[in-house]
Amino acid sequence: MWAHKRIHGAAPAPVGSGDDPPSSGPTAYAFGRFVLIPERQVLMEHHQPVHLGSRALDILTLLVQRAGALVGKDEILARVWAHSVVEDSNIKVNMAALRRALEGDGSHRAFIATTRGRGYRFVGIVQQIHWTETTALGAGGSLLPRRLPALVSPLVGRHREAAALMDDVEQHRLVSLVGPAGVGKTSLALSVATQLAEHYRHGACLVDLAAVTDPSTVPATVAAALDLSVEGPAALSALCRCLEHQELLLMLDTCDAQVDAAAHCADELLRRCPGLRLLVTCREPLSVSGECVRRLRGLALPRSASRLTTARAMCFPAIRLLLDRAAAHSRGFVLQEGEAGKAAELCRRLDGLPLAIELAATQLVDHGLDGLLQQLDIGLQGLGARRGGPERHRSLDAAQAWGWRHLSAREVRLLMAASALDGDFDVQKAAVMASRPGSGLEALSRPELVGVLSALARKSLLTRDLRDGAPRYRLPETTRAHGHARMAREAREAARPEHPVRPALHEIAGRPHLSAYGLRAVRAGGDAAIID
């Protein structure tokens, strides 16, 4: 915890008592949204370091330690430039840097007052505290305000979704933003959280759960993002105690791998921490009490690409993102007249997913629209890859693999089987598909099959629409392409002598509902003598 006392602006409070544990860590000074730690020569704003020169920090330390008192120029020169001869202008330069750092947020709040011809006075309320590494709890037992990471590029075509999500967060304590890999859940949630952060006394904090492999460590991961230290079997209870009096927007990002653990953690936090709100990103809802689910779909596309003009195409966010990113990648790029329909088709083949569209845009100058469309016939690898960012966001294939990684064997087999179908399908068609030898789904009962289909729709890997009271399912094109790639890999394995899947290739190639794309995938993966 923090031992603290107010050294300006109110009667001093005693530091510690006979019952207090001895304080540890360097002495620090908290004022407004800042914490100054002189021993480490650092000023923190919203728990992030502020870039200031050593002379400016020395001046600030002197003023803060003498808060409320007038500090003359001679005293500043003697303290900060003890063994140098400098002009008074050096004080002015450093004082200007301090004011930009402390008062440059547009709030018009002044921390330093100037008495002309005499010196400077620190006029903010200061609390002396003991800084520790294991806690971010500030003076009075409160979290220091948080700062979210910045978005790398602005959102395109998500204004309505952002407004709706903002309303959801304001009205509900738990909001889950749900959608397929690459649809932009993290970016949209981060944008909304950044706008809402100022409405919470302790700001907003991002917790990335993508790398968590042990579900028991979810509470500790949340605590670490807040610079708190909790561990052991009682970690969640300890986290709740730390946050029970805080006003905070907590963003739990990429809960896919630990949905059950994230749901349990979220449920407990909401029950015990009334000032907490949660914004969750995941491919499926957490399914806990009070949850508001907002499904995020791909960027809007024209219903028909025929007679689409370039001007009209720019009205659709998916195409606008493609062309904007292509122009940023290669200055001077413009869409040629008559190619608007091809651009729309490319975006449709990519399901309007921002990640896929941005990757395609980097290849557009080199390959053109025709070339990219041809590469998509082969697979998602033709879209290229990024060097930076999370591993799962470096390519569309990696994003798809991430989405498939945590599926059950039945779910994977059903997706692979469905990837060979053209168009949508109902439960009856899925049952026929599952009953075929070699599908790996022959043992599924009808209720079990319906359960697997529902689970895949809930996890944003199938789209589901109700027609005449009955559900119909469809694979997104990017999911279908990933399924084809997996099927091709199995076909290559099956081409090896004595492979147990080898006989199933004959049956797969002869399916009446096999798409042309699916047949090409099978042929690409197997020996022609086996299939023909």
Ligand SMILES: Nc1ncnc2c1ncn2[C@@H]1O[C@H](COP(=O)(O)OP(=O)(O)O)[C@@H](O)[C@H]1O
Given for the second form:
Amino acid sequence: MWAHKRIHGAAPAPVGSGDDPPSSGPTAYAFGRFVLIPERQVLMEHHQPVHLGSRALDILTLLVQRAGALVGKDEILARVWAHSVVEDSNIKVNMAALRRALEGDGSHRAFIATTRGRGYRFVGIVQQIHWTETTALGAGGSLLPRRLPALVSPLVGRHREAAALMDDVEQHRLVSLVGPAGVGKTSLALSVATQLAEHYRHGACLVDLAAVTDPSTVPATVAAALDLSVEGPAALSALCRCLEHQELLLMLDTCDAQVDAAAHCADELLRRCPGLRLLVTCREPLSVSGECVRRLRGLALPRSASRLTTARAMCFPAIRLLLDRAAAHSRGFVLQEGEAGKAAELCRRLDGLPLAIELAATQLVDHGLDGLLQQLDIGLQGLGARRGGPERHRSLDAAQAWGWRHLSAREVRLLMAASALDGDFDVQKAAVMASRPGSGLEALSRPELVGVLSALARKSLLTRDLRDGAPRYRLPETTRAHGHARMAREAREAARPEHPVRPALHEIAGRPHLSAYGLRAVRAGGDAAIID
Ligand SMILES: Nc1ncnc2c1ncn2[C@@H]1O[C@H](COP(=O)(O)OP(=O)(O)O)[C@@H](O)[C@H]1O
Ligand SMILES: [Mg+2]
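Switching conditions: you have the form predicted alone, so give me the form predicted together with this ligand.
In what comes next, the whole complex appears, and the chain from above leads the way.
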């Protein structure tokens, strides 16, 4: 593994010039698939030492340190054979050995050019780096970089999805695993990347793009994950140069907030680095050519919760995860016979989302299944509070707020309006909701409305299925609850006498289209602002 790589488009700064990267490891030079470490008298190819004599290594060091410049025979003799008198032929012999090592049987590009009668010039692009002592020794003693974090606990379920994803990664150079926040994209992709890493000469690496706020820094963030450093407007190009000879599986994780920049970066990397494969996780596809898109849905649930036995319930990963995590959180927790249906209902109300299930499980002992279901009637607030992990995974509300980030105003308004509808709905029904005064969508034309619905489905905030050739949309329960809470908060803050959802709530009886969530919220007395 190398650290603080500085990329030079032309010749590297000479050693000791005062321009060296600040690091503790010895200075080294990376070019193509090689790294030369003069202090150790070692040349590595794909992390394996190359057998070369010391004179050949000295010549290579001299040429690499003066990359781009013509180095005369006299200078080579003076520097490499300083205290002995030798024939020119010594240079030729060592140069031939060097060329064999660098160019193989001629199938690789030439790094050293000869100017007849005058000398030699190193013509590759060189990056001055620091070789770190922490270089990881991979399986079998090879120097395979280990850049994937470990999964904290094994996945529950997902066997079929993992097998399919592995096939996809083998067949496509860009695979995007898309789905809502907390559905398990990162976990599944990481599990697959870990299993596939050894098939790639340079292993696999995860780049977390969740915290990137400036799109222009996406290439630098990718580089940093690889212990490289690239800067400025040509950063992407420099990154491509670094990776053009690498065989690497790169996980671009959580691209949600930087879809355009990640798409541009992925497109360029794929075009210029033939040995690279990308496994992307995002709430939406990158929409670049050659992309294989796979949607991840919640963990499997029983179709019906009635007459479900405890033994049967354990066949469903969503329920198994709930009970596993509850038992891990509190020793002795067991599902009572007769409660399997309620556990299934809880998982359904949480859309089978592993994150939501994990958070709820930590409160199962305190509240019981009935208590949690009642709490969900009122909203997501108060569900889950854990310390570790990213902020967006600490509570259900935080996960939803993250999922709603970077939506357009129209998309937010539509989600809020649709949170008053129960079950699935078609464009017609959405149009009725949108036309309600105060929805904020009154001015939307039908094609614009369809556009907003499509964008929300693409971003995994709505599910879309075709029925009789026409799309039907559905809000996941957790999204609906969040939308409803936002609507209620807005009404409260604006102290509005009327709100689009309010007339509907006043007419609960005989209005089957009204969201069961809204209905439960009213019955539970959870939102005084709406009920009046
Ligand atoms: N199949 C699974 N089995 C057990 N836990 C899971 C599974 N999938 C996800 N998780 C857990 O759920 C949480 C969210 O998963 P994550 O992969 O980060 O979701 P996403 O990337 O879609 O936002 C994490 O704490 C993770 O450990
Ligand atoms: Mg993720």
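C-alpha atoms forming the largest set that superposes within 1.5 Å between two forms make up the rigid core. Computed from a predicted structure; not experimentally measured. Residue numbers count along the first chain shown, from 1.
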**OP:** Could you tell me whether the Cα atom of residue 214 shifts by at least 2 Å between the two forms after core superposition?
**Re:** no
Original post:
For residue 31, is the C-alpha shift between the two forms 2 Å or more after core superposition?
Top reply: yes
Subject >> Threshold 2 Å Cα movement between the two forms for residue 337, core superposed >> reply: no
Original post:
Core-aligned, what's the Cα displacement of residue 118 between the two forms in Å?
Top reply: 50.7
